[in-house]
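As structure tokens, one chain now follows by itself in the form predicted alone.
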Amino acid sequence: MSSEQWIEDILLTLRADGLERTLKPNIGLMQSPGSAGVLDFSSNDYLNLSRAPDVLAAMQGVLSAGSGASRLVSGTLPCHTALEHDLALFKGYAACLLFGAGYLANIGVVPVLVNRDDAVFSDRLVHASLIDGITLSRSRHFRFQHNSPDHLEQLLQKASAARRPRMKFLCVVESIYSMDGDAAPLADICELVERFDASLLVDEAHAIGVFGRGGAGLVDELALQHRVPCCTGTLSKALGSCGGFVVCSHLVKELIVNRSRPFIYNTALPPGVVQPAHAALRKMQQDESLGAELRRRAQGFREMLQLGGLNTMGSISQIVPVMTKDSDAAVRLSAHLAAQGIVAQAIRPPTVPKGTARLRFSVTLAHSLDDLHRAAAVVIAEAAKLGIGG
């Protein structure tokens, strides 16, 4: 096909829908460290790490740029084996092993514990890249509302009814909600999955950090880890560098490092990324008044959105949304922010669901006290004159 027409036709409906999206400066990482002004609520960097001057220091004295190969080709470099070993640990689990990025951990994971042959049954919201993962593994894909455990059971009772011998049940979730803030029913959904004799895979993404023993997850703060048979993570969130991971037994890693393609066949992290995630894994294990601190401040700024007669959805964590629905006055909300030094980025469908647009506000260890109130009535303000809100 010569004509590219049909590419301007897609982006000319997406424009006219309101879900058009663009590249933008990365005001954040532009700007030094304490500087006035903008306030930065699009970064994942939950604990401020990532330039904390003991991290930093760790990307000192690397010898390479990169790490050449694949794992299984160049091989595992000492850096890999020491992270790998202390996020084991530190996550209550027997084995890990790292991807080039929290994406790639899940689309790497989830058809290597399922086949065409078997039966996923996952969240409604859980990220894309777990679906990816799912649709990669051919498995049957059952989808249950969001934060259901009854939905869940209806499922299970009717997949179960048609169950082949050796026919594999996983459940996928996420313990804190990216987009949403909420956290899962993990008790809940683990009993479910024991009286199913289904298997379990929590998403931790967004939970390292902020909740558990030093910030060990929503699975370490429910004591839940001997019921979880795999977690994934991320390194690019409160650990502030890049990569995913995995946590699991010995022998699912060891098939992992066999059957995973984006395990398998992508190059690996490179000692300038390992080295500051562990420095910053060493710093959440050795002040564990980090996450909880950081939740203190996202709750304030929760009930001063909340009392301003905004609606922040069901979030109980760092990730504050103020629900938009239409994907217009997001798009809005989030510009007349903008002038004024508040960087919260729309979030419009299909990231979540149609009539679900919001502005996601991540709050973060960056965030002084007199930032947040500073903020809160600068969003209160501005969603009064779009008529969003009370």
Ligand SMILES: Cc1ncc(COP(=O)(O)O)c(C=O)c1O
The other form holds:
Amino acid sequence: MSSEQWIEDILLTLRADGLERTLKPNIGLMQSPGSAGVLDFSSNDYLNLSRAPDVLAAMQGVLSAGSGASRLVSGTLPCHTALEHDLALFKGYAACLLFGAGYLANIGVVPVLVNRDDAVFSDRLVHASLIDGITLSRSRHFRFQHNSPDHLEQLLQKASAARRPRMKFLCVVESIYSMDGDAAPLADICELVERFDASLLVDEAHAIGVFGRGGAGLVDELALQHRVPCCTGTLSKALGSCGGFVVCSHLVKELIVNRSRPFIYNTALPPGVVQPAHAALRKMQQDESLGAELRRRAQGFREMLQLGGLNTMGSISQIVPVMTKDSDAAVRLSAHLAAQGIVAQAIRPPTVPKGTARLRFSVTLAHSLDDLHRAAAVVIAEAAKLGIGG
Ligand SMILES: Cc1ncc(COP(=O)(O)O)c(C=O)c1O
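Next block, the form predicted in complex with the named molecule, ref. the form predicted alone:
Now the complete complex, all chains and molecules, led by this one.
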């Protein structure tokens, strides 16, 4: 076997199983704003802020392309502390810490909160970054059925019987799920967490900008800050830039600063991404209607698809899946839509459970009501041709 044969074998198997991944151009960003070209439903720039003039203007006056070092060496800049201050206030927490990405925040926070002597209970559908954080923590890992407090309770009960003194329990969920667009039953989860003396981490990546006061997230919308000790989030979706963060108490922040390897050993975010995220945050807070308007448009889109006989799963947010069940059907529907100028990503196992392949439509404020009508009509017609229904 040549030295690279094993690599080719792996890639051939992936290709044969229809699971090969390829790099995709951002067609939406390559066309000029407002042009009547492609309708892009693959972007997480939910509030369309990444190209807002004030957000782009925030990059002017940036004196350095990089930050030069990690935060603990000499990389901490006034723009980091200013954004951390405002994000903490925005989310209703005492403290905030930026990370290089939302991915890094999740793999950086979980292993600080729990270790090999502890147990984590995660929803079956949490993002890969949370799974990786749990794996890195070496905790015992129990996965409960998606959005099922009953199953979580069973697992907590069973684990409690064998709980050693000082053993920590951590529950890990998303507030809005990235592939289903549905919401976690956060109040029920808080109740269980309190009853079983556990802690809770909520990833608000897809709720920020869309739910809560000024887009502060679902934890804010449900006024649960005092019952949710830690939330993670990202600057790369509604905040239109790049980077991640955690909001928590001062004490937890101090521990993360001292213990979190993805925080300690990663160069600080450059000002050219921090300042635009801060400008986007200000815009979200100034115009409280953005999230509600996005939800209204997404609701209209979802109703049109449902009237056309399509299954939008449990979506209640700007993320609208169209279930095809079969992976091939998802890929073919995506290709048919692309030929008609509509970009929607086919999501297949292993990203989602077997038999739940789907197209994921991410509705953003870049989509007008006319765009959404046009897209829904095309999706319904193409799905009918392929025999895809509810
Ligand atoms: C739920 C969730 N958490 C975290 C992340 C990672 O965020 P980032 O892209 O900023 O690394 C994502 C990204 O898709 C996500 O969907």
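Just so we're on the same page, rigid core means the largest C-alpha set that superposes within 1.5 Å between forms. Just so it is clear, the structure is predicted and the values come from calculations on it, not from any experiment. Residue numbers count along the first chain shown, from 1.
Residue displacement note: Leu369 has its CA displaced by under 2 Å between the two forms (rigid core superposed). Here Ile10 counts as shifted, since its C-alpha moves by at least 2 Å between the two forms after the core is aligned.
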